[in-house]
Each structure stands twice: as C-alpha cells, then as structure tokens.
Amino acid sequence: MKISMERATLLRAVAQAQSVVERRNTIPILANVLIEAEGETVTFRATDLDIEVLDKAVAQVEKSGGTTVSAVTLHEIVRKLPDGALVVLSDDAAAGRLSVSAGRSQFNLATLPKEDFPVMASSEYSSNFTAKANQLRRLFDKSKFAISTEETRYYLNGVYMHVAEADGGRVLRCVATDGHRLARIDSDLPTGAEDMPGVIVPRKTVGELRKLLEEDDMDIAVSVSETKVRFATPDITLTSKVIDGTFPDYTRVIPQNNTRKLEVDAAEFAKAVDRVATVSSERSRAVKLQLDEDRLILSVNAPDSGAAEEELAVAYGDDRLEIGFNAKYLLEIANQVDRENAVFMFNSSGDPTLMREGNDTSAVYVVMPMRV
C-alpha cells in the first residue's frame, strides 16, 4: 500500500479513530487504526468492540492495500507535522512497518496485519431514517448532561432514544438521568422512524456523535435495531452496540401538578449560584432558595469556610418557598437554556421541581431539592 494526504484530511480521519480507541486494553489490535486504500479512497476503521467508527478520504493511491497501525501515534505524529504538508503512506508487509513521511520529516511504525482486525457484524436495522444534524445535536446535547455515572445502574448510563406520545402528536424523544436530575427534550419525529425500537445510546457514543454533527444541515442517515445504532454522514460511518438493558418509566418523576412559578433570566440565574457557590463545601455543595413576591434570595452557608447570599428580581407571585438544591445541577440545568427566560415550577421543598425555558415544553428538565 502506498498513498498520499493532504495533511489536514489525514488528521481529521486519524483523530475521530484515535478517540474510539481504548488506551488501556489487553487486545493489542485494539489499539490500532485500520488503513485500507483502494481506488482514491481510504477507509479509516477503529473499534473498541462496542464502537466502530470508519471514516473516508480522498487521497492519491498509488497502490492498493491495507495494513494496521497504532492509532494513538499516527495521530500524535500527523497533529505535529506542519499545516498543509503531503503526508505519504508506505506500507511493507514484509518488514511489518508502515513509513510515513512529509517533507523532511520520516518515521517508521510497527504494524500489524489486516486479518487480524475485527470488523463489527453488520446486523440488520429495522429502522432507517434522516435526520438533520442540528435536530440530533439538540437532542444528545441537552440531555447528556444527565447521564449517569454509577456502573451499577448500567441502564442508566447513556441516553433513551425513542419515540413517544407528546401534545403535538409522536416525537423523537431522548431522555437522560440519574435519579438527581433528569432531561427530556423533543424534536419532529423524521420520516420513517416511527417503528423504532427505544435504544439506550452509551456515554462514549453520545461523545463520539458529537463530531458529526458539526455542520447544521448535514443529513445524517440513522439506522436502529434492538441491539445497535447506527450514525452516518457521506463520509463518516459511527456503529454502536446499545445498553442491554430497561430503561425505567421516566413519566412518573416528572411532576404534573407544580403550582408555584417562579420565571427568571437564565444567564442571571447561572452566574448567581456560580458566585454563591464558590464558598459551599465540595461535598454538599447545597444553594438555599428563598423565594418572595418577585424576589429570590440564593444563600449558602459553609460553617466551615463562610456565607454568601446574592439577591435576583424575578417574576414570582405565589407563597413564600425555601428550597435547596445541589449547586453543581442548577447550573448544568440553567446552562441548558437557549432563551431569555428559565421557568421553574415548584409544588413545595421536598418535592421535584421542574424546569423549561420559557413556554417551549419540547425540553423540560427535573430536579430534585436537597435538604439544607
């Protein structure tokens, strides 16, 4: 094999590989990036075994073939070389190195053979749709932020895809939690993807997609079956294995009969508890809210390190409420509005409170009140 890139098309194929990539594995393939050139493309394929990635790009092939290289140095290499440079690719099966040079820079690196890369069985998907990318990317981003993190509850570590009954009719829904917090944001439900099964996204895939949808208008093909999902531009194919497991019935948290209204500026409201909550302990980390007719009062008192407490003019017409709340998920929920105005709704200080931006439903977040 023996090819030619412009150096900043390799990068960006070689980065999306490396970043599939386990550092710590057992398998020593894993840790490479299969190349394989044929005609004027190369093909960029990295697993973990639960996620595949392949990525296309044009290059000059002066010789077909195919050969596997550690996918961390490649990149570490291609991202040090100069902007704009020719990088070509020589492989020598013989001797097991793949050359790589640009201009007067040359390196040599230890490969492996292509027969011993596993590809990911390629299974059939009982559901095809597209997708805009900002559509998805509003979904993933505003819901990931409540993944959780604890290995036990396994089911919760990645994000619900499914279809679901809203106002408005069936919607594409993505929900994410933790049992602390939850996110649940609505899009169009696309053509076609009204027989998808419900499918929890894992973490790293959540991050992983995020690369590929960058650009607002890109289509993204989206194909889903009980067991993988499957995201994929012209040029870069994600495969992923999904959970195995139930995610549970996420209705019966969020609150229905909220009464007490509480509307303020999101960005004031993020830098407030940001500023009262540098003097909270890192373990509790717990915000005081006082609520009164249009004037919300957040404290905090670390008997070990200080107080603070800040004053913000709301809109609020409704009894008086003390509420505290962990400050850390305040602010990841707040960071979540795009509009003017966050509105929460609270029934009283041991119970869930709910939040949307404004009067858009397709995004409500919940969370629920600590004792302070």
The other form holds:
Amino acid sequence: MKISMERATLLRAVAQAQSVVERRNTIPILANVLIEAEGETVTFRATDLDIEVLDKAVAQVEKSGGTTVSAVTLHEIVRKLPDGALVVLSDDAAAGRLSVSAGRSQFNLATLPKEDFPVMASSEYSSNFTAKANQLRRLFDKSKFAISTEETRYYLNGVYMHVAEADGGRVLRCVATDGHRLARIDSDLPTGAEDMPGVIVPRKTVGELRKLLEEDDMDIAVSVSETKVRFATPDITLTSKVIDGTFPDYTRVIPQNNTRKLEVDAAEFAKAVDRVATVSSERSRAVKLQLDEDRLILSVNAPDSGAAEEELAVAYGDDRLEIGFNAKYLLEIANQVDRENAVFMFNSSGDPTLMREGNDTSAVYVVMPMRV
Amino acid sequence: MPSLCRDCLTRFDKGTRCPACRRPRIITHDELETLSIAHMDCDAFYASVEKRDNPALADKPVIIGGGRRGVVSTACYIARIKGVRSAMPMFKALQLCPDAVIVRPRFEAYTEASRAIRAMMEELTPAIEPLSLDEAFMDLTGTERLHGAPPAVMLARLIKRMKAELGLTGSIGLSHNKFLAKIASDLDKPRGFSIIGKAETESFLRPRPVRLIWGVGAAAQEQLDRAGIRTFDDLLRWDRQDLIARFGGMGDRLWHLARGEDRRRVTRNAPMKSISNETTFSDDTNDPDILDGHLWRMAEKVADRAKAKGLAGRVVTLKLKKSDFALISRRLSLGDATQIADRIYRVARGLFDQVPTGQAYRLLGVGLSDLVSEDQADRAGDLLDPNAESRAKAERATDAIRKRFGEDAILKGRALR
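Mind sharing the form predicted in complex with its partner chain? What's above is the form predicted alone.
To see the whole picture, the full complex is given below, headed by that same chain.
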C-alpha cells in the first residue's frame, strides 16, 4: 500500500478512529487502526469490539492494499505535522513497518497484519431512516447528562431511543435516567422509523456519535436492529452494539398531577443555585427552595462550613412550599433550557418534580427531591 | 542513668537490682524521664480474660475463636509456644496444638475489661487513642507536674494496677512518637516495658525489617521487596523524591518513618473509616438462598452499627472468599450515602449478581465506607424504585420496635434462611 493525503483530511479520519480505541488494551490489535486503500479512497477502521467506526477519505492511491498501525501513535504524529503538509503512508509488509513521511519528517511504525483485525459482523437492520444532524444532536445532547454510571444497573448506562406515543402523535424519543433524574426528549418521527425497535445506545456510542453531528443540515442515515445501531454520514459510519437489557418503564416515573407551578428565568436560576451551593463542602450539595407568592428563596445550610441565601423574583401562585434538591442536578436540568423560561411543576416536598421549557412538552425532565 | 523499678516504682540512678525491694525488673534508659508517647498492648487479652474468669484454664493452652471453620482470634502464650497465631484457621491451630481448649469469644466480658482499663488510662491523660479493645496510644506529654512523676512511672503504675485490680497483664512501649511506641510495646512481650529513645532511634531501626511498620502488610511488603527494600537501612538509601515517585503518598511516609519521624498526634476517637461485617460459613456453600440470607444478615449488621454510631456510607463493598481462598471483592459508589439495611442489601445483592454463579464460597462480607454523618444520608429517593422510601420507613419502625422489645422482637423472613 502506498497513499498520499493532505494532512487535514488524514487528521480528521485518524482522530475519529483513535477516540474509539480503548486506551488500556489487552488485545494488541484493538489498539490499531485498519487502513485500506482501493481506487481513490482510503478507509480507516477502528473498533473496541462494541463500537466500530469506519471513515472514508479521498486520497491519491499509488498502490492499493492495507495494514494496521497504532491509532494513537499515528494520530499523535499527524497532529504534530505542520498544517498543509502532504503525508505519504507506505507499507512494507515484509518488514512489518509503515512509513509515514511528510516533508523532512520520517517515521516508521510497527504494523500488525490486516487479516488479524476484527471486523464487526454485519447484520440485518430492521429499520432504516434518515434524520438531520441537528435533530439527533438535540435528542442526545439534552438527554445524555442523565445517563447512569452505576454498573449494577447496566441497562441505565445509555440513552433509550425508541418510538413513543405523545400528545401530538408518534415521536422519536430519547430517555435517560440514573434514578435521581430523568430526561425525556421527543422529536418528529422520521419516515421509515415507525417500526424501529427500542434500543439502549451506550454512553460511549453517544459520545462518538456527537462528533458526526456538527453540521446542522447533514443527513444522517440511521439503521436499527434489536442488537445494533448504525449512524452514517457520507464519509463516516459508526456501528455499535446496543445494551442488552430492558429499559425500565419510565412512564410511571413522570409525574402527571403536579399542580404547583413555578416559572423562572433559567439562566438566573442556575447562577443563583451555583452561588448558594458554594458554601457547602458536602459532595452532594443540597439546596433548599422556599416558594411563596412570586418569590423564591434559595438557601444552603451546611453546619460545618456556612450558610447562604438568595432571593429571586419568580412567577408562583400556589401554596407555600419548601423542597430540597441536589444542586448539581438542578444545575444540569436548568442548563438544558435555552430559549424560554424554565417551568417547574411540584407536588409535595417528597415527590418527583417535573421541569420543562415554557410550554414545550417535547423535552421534559424529572428530578427527585432531597431531604433538607 | 535514670532507672525505675517496675515492681515498687522506686526511682534510682544505677544498678541491676532495685535498691529498695531488691527485685531485678528494672528499666534503665537515658531518656526514661522525658519520653511521653506510649502504646499499651494487653497480653493475649481475650485469653487472659478467660483464664482470669475460669482458673481451671490457667495452665492449659487456650484458643479463643469460633467453630470448627472459624479462625483463631487470640491464643494464650501456652498455645503460642506450639506455634498457634492469631488469624490462623482453626483446623490448623488444632493440628499444631491438639490439646488446646477452644473458647467461644465472650465480647461482653472483653468490652467490660477494656472499659475498666480505659478508665485507668483516663486517670493518666485525656489523650488516649484506642486501636481496639486491648490496645491504645497515650500521650502523657505535660502530665509530669500533675502526677508528680514522669510518664514512665505512671505507665508502670498503670500496668501494676491492671494486674492487681483486673488480673490482666499488658506491655508498654514508650518513645517519642506513635510509630516507635507501637514497635516498642511489641519488643518485650508479654509483661514488657520497652523504651526507644531519640538518641538510638536511627541505630535501632537501621537493621530491622520494614514490615515492622504498622500498615505494611503482605501486599506492601511485596512492592517494597521488588524495590529491594527489606530493612530500614535499605529505605534510608532512597531519595525522598524517588520514594514518592515509586510509592506515592506512602513513599513520603516511608521516608519519614525511616528516620524515625512520625508526626501523627494521639487523637481521641480517630474517625472511623469503614464499617464491615463478614462471616465464615460452617460449610462452603453455593446455595443462592443461603447466601442471600447471609447477605441480608451482614447488611443488617453493618446498618445496625452505622445507625448506632450515627454514620452512613457512600460506598458499599461485597467480599467473597471462594473455597480455594481466592478473594473476590466488588464495590459500588452511591450518589447518596446510606445507613439503611435495605439499601445496603440491595446494592450488595446487585454486586453479588455480577459475580459468576454456581461458585461455592466459604466467606461472605459486606462493608460500608466513605463515611459521613447520618444527617447527610438517605436524603434522596430513587425514581425507579418508588417503594424504597416505604421500605426505609418500615426499617426505621422495626428499629424502634427492637429498641423497646429486644433484638429478636421482629425479624425479616430473609434473615431466617
């Protein structure tokens, strides 16, 4: 194999590959990226056995063929080369070396045979549809903060993507929860997605997917089966196993009859929460909300370190209420609001609270209160 | 050189026998009257209490421990001559010493004796740091004018009183810091009184193995071995930076300890770091119901102790020992600290479910660590487990019933498995 590529194109392709590769690897070849050249295209493929990313790029192919080389090392080298450099990759299979040269720089990297590289078994996808990058970006960006890291409830370690029945008809929905808070985000149901099986997209895949979604109008081809999910742009294909488990029935968790309504400027609210939480040195900092006629008092009382209080002008017309929350959770949901006021719906100080943006029910958040 | 008779507490200047009572149990040391950090360690404490309470045992080898499958918790000095040691499996102890009398531990008796000793120590100094029922650090700095005698005399008097009033013996280590005091108390056991002065600290440590350091167990020992460090002399050859680079925080501590430096203070009630309970089964088992019953009982014991101390923990640990003694340990951090047995059990159960099944185990333990005060615990509910709150309430009610009517007044069915 011998190819020449512009540094920026190569960097983009290798960057995507190296981020999939696990840093600590017991199987050497999994640290490598598989490079294959054919015709005028070069493909870069990397996997951690759960996720596979395949990146296609245009290159000048002098000699077709393929090899595998350490993804992280190649990425580091390309990253450090000067902008605009022309990079030549040339493989010496007999010596087990890949030479990387650009200008006066010359590197020789150890390779492993491409035949040893594990290629993810292709599978039948029962559902194929296209969605805009910004639509998927909203679904995953707004839900991913609630993904659990707790391994005993592994079925919560991802975003549950499925088709659901909402007030305005069927929607494509993403839900994530860790038992303390929950995010439920809806978007229009793309044509072809109607029969999609519900799948739990793992946390790492959500992170990798995000890199495909930078351009708003880009069409993303989505394919879903019971065991796998695939997202593809014209250049990059991301295939991932889904979490083998049952996502809990989250609909029971979303409060329907919370009647006490608080409306507040989300940015002001978030800043105030952040300020008062400063005095607490506990790991789970509890903030108390005292609600009275159009008035909200946020307070923190940490016996060991101090106390803080801040008053906010809000819209609230129900009975007095005192309720506590983990400051971090409040901040995270308040940060999801970007256009209108945040609307909180409370029941009692012991019941889950619902939060949404204005009257928009396509993104709702539930957070569990905390005794203060 | 200042000398002290351990029997009549007479202080004198020189000699191999006490000028007053003519007995030979004397301590002579240059720094006898100035050193003030002490470590007191009772001699074969549990066994001594048993022998005291049952004179028929006095000349027999006595082992304290539970059951055929248990481990030795204490062996008296007669049994120790045969090679029996603490933490040795009981069957092995019995091989070494077949005529040993095995006594089930009576913790109430030990706690009572410990309390009596503690009261005597309180008369010497308020700065007492108990390490367990039978050993404690004492800082007697600045008490000489109060007592009208230097620390060494007061300590010798304490040991005399323990023997006279409680029928128990102990060993004293006296030095200028905790690390050395602890080493000293072990030098001349039983009924020892050893002093490590500032002047001889370095020469004393140099040839000795680093495993003398309290907290250097088998694992740390192996790490040190690999670095070629066996004695304090080896340790002294290392640069401070190199030790830190190789062993992290422990490296810095080692550097200081190698020079006999230890700045830790004797603190009353050193904060508790973890609460755990474990049980060794009378027979290895892989029966999921039996294991589940043990899991619940251990979780409940841990919760009981946490509640008694007003503590809660953020990390739950599950410990299992397989039939071949291989240890499995799993831990999980919770978002919200807990002291509720039901939550501890459910987390431990979740951890247990991730361990391969069908395996036979000989030991199961549950632990709670990363401890915080109970008012920071169990404050948040679980969205996905709405019944958790009512189960926690039921548990609080159960606790209240037990407090009034006794431990066995109410039990979970699960606890009977």
